[in-house]
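Presented below, as structure tokens, is a lone chain in the form predicted on its own.
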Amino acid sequence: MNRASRLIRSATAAATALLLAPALAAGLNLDQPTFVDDVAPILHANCASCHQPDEIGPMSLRTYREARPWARSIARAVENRDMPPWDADPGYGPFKNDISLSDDEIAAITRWAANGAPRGEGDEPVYRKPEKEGEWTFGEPDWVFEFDPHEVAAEGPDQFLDVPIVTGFEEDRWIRAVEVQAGDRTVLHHFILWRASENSPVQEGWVGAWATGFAPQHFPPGTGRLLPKGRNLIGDFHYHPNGTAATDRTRVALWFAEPEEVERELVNLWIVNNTFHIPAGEADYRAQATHVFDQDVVIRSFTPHMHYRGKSMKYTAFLPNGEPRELLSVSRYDFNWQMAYDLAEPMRLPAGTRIEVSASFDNSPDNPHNPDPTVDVTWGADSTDEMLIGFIDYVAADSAAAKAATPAGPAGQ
């Protein structure tokens, strides 16, 4: 699945949140909101990490001078909930990485724009990038891999690149943290680090990822990703030309845990349907994939995945007694802004629970992202093909089975 995109937008870093706390604590003036008092704190907390120079946002939104010309566009984007990118339908979760704006925050921005986008009195809040100590977030890594430089042309279609990584590890390794340092954030749209299948250059399990605004990953205490001895990795790149030729030099760092520090393997399960056939012009093609857990599990995260024709996806659990429990619904799926939805409170499900992943696809001319509505579409690795995968991160609930061999990679049908 080398065209996947796990664009996980992190909430504000702790340092930025502390800077903004006084403004946010004072409350929003929904009658006469101003940039200085109301809008700037919202933009700094939720938008500026991407909308600043040398980042993926098409315009910078750190100051009044930068944001004022875009006031109406900003208002439309937040009112339609297109920005910040968070596609989970209301009523699910709660999710600890939820970056959607509150109703009051949306009202403040839309009314500010409708009132002529006033600046307000006094000094503007200053946006500062969160600082970190040292070269790497979690201290000196246990392992670093630097990819060869990759040239990205100024113009042309997006580029997708898979790079095999020979690890040479002679014993099992438990990964407790991952950090990706993007070489050139202006052209690297996203990066995914995969565990390769045994004796094969095919993705088997998700290890880590990077996208603009996405923080380095430290897995929950007592858990880790298993990298069996001799197993290799794959670097999955998506480049987006921006009008200026660039050279990307991306690096990846891993931190390992001692085996006795890991109580449970953090398993990346793929619930897959690869037998669908989407007719040309079909506006609402539906398909499903299922998986039945053979042990008690604790669910930590969901990540829906389709390509350009993906329209919606829903996760539903059917408990052994037949009771349905809706877990996540994404009604407006967007291939460009895919998310991992991390549960604020991990969810325990008993053995025998069946997870159903239901998806719909739009292969019609009305889909503005459709590469070609005149062709039938089936499973494939290219973005112009399609996929139906419901990723789930989970751990075994039973400590006796928590570090046994677990099903990673594609599962279900």
Second form
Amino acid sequence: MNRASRLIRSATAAATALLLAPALAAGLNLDQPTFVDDVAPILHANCASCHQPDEIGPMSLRTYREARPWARSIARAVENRDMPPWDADPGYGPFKNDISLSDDEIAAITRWAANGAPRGEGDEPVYRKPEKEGEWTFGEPDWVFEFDPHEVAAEGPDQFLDVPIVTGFEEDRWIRAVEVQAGDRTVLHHFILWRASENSPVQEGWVGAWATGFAPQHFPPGTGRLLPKGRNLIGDFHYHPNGTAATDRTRVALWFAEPEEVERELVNLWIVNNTFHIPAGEADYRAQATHVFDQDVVIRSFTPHMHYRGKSMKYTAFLPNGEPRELLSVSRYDFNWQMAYDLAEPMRLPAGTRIEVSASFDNSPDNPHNPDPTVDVTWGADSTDEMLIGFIDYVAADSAAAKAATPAGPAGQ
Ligand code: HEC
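Switching forms now, from the form predicted on its own to the form predicted in complex with ligand HEC, please provide the structure.
Now the complete complex, all chains and molecules, led by this one.
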């Protein structure tokens, strides 16, 4: 066989394997699914990171004994796509951090519950925590910060805390990776690390974020986040009391790149509308924000940001010829999960592309998260105020311009 035909053959074999892969790999019995064969692998891969002792999930879902009493609520949660937390509508991306279940996985779970949640034959697969080499994911960090212990009472409303971090860096730093180690994962719901603006403890640029189940972040090779000399950081905590008093001691680690290793700044762009006015009681208030790129860019990720009244957010690109391209739609935004959507394939957009971010807010009493439906709401930093920010992480496509500027923060809009 000559080389070319061998190549064609193996390409055909690979294509066939790819076509068969989803059904085979999942190997799900959709008629008579059992815990041992079908449900346990799904729970281990998609749920147990949060649903195990000492994590934020309210119950463990590792074994048959643990999961069996929850079968109905599990079925309801996955059928409604409330769990695992992933707010993007299907059909966008693909996103490399997508943890949502496939239709088949949902069908297997709901069928299993409807059939009386059978265990099945044989040994149960055993859940194993992913092994960690050493204390930190990417080796010895260049900088570690430990926050002062924070007491979280057993009961009470969620707590939000902005803690300034004085860095004392005497040179510009290029951040190539971020890891957050939550002190107490039973109460720390999520955490955002911000770059502060110059001379004031105000959030200016998104550096990284953490929630249970979300991995430490290593930025793409050749890119980094700029922390200009002398600039501080802010730790933004959301605590969720869980019935037992707890003390949280969270740590953050950063890894720096040498300036010459960074070809392109990973810019955190804020597409902002801060002039909206949401009337009291309004169930579907709509507002937009836009941004026009003045250079060719390569988009890496999207992070919708609103507060408790935030209901949906959609990102659409209008190319210079007017052609629209839908980038992301989150029709059930949930403030509790500050999620970034990281594109599996970076997306190039030409100069002159206009991004439109359209959001809707629910300030009615029907919104169960609404702190007060009787007041008009405008822009503000408190969780009881609102925000409308469509964050985009991008790098300049042209390397000559790629490290020139940092248009971050609402002030730059
Ligand atoms: C990133 C963390 C995380 C992941 C992953 C996750 N959960 Fe949850 N889950 C939570 C948290 C936190 C709660 C409680 C608060 C809430 O509902 O948001 C919860 C609540 C639930 C509830 C409701 C419990 C009740 O009291 O009624 C069910 C059922 C559930 N999860 C099932 C699942 C299943 C099944 C999966 C995987 C397919 C999953 N979860 C994945 C964090 C997670």
